[in-house]
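Take a look at this single chain, the form predicted alone, given in structure tokens.
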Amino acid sequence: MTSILFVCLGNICRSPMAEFIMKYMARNRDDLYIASAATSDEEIGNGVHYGTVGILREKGIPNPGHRAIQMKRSDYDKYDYIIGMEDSNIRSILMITGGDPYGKVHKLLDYTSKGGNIADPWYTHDFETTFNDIYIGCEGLMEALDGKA
């Protein structure tokens, strides 16, 4: 069982879209486990903002009960793969983990030609640019995990 957990600032738009795209494009394996959490504690406990529930509705992806979680120095030895938005997201994983020293930490869209930042929607407002990314990443990380790329 491959083990992933995607992180974005506070786990209520970015980390948790992708969490479900890729549970929506993993839903016929039974090889992978999926989830998300914050890096900071703003958001604990609240669910998914309401822009990525209705982007991830418009698309047809299932997008069930979700709350904001931080992620804990413990979660590095439990993934296989810490999947960041952003620089600054990778600066606090490493932080939060106290390194990268089996290189688990990645940024997203390093799983495509892309590469960069996802943008935050929280502040760009723009939910369909994010998603688009997102699933562009999630899409190449599959790949990857197949021996793909």
Given for the second form:
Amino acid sequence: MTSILFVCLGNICRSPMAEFIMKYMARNRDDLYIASAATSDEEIGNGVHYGTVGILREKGIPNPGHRAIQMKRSDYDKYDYIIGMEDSNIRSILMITGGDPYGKVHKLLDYTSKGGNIADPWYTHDFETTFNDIYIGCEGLMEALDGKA
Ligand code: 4NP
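Could I have the structure of this protein in the form predicted in complex with 4-nitrophenyl phosphate (4NP), to go alongside the form predicted alone above?
Next comes the full complex, this chain leading.
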């Protein structure tokens, strides 16, 4: 079993979107455990943003429901991959974990030729661009995982 934690600032827009896209891509396999969490405590307990729900519905990707949780230090031991959306997430993740001795922490778009950060639709209101970037990131991550299998 390979475990993956997607992480963003609030855990209501980008990281749950990544969780549901990756779960959809992995729907015919049972060797991946996929979850998401926030670096901040801003949205703890809140549901997925309606913009994220809307774009997932438009793309035909199930949104099984979710409540925002905050990442904990112990998640570093629990997960094989901890995937942030942007540079500031990576800095916050490393603050929470106290470092990355096993090289588990990565940025999602580093699994694509494009690189860079996933824009935060909380600010941009552009859920389509964020969806497309997260989708190619998850495809790249899936290829990286299979390359290791
Ligand atoms: P997310 O978006 O990190 O993609 O879930 C945000 C959600 C909430 C806040 C910021 C970003 N907030 O400041 O509450």
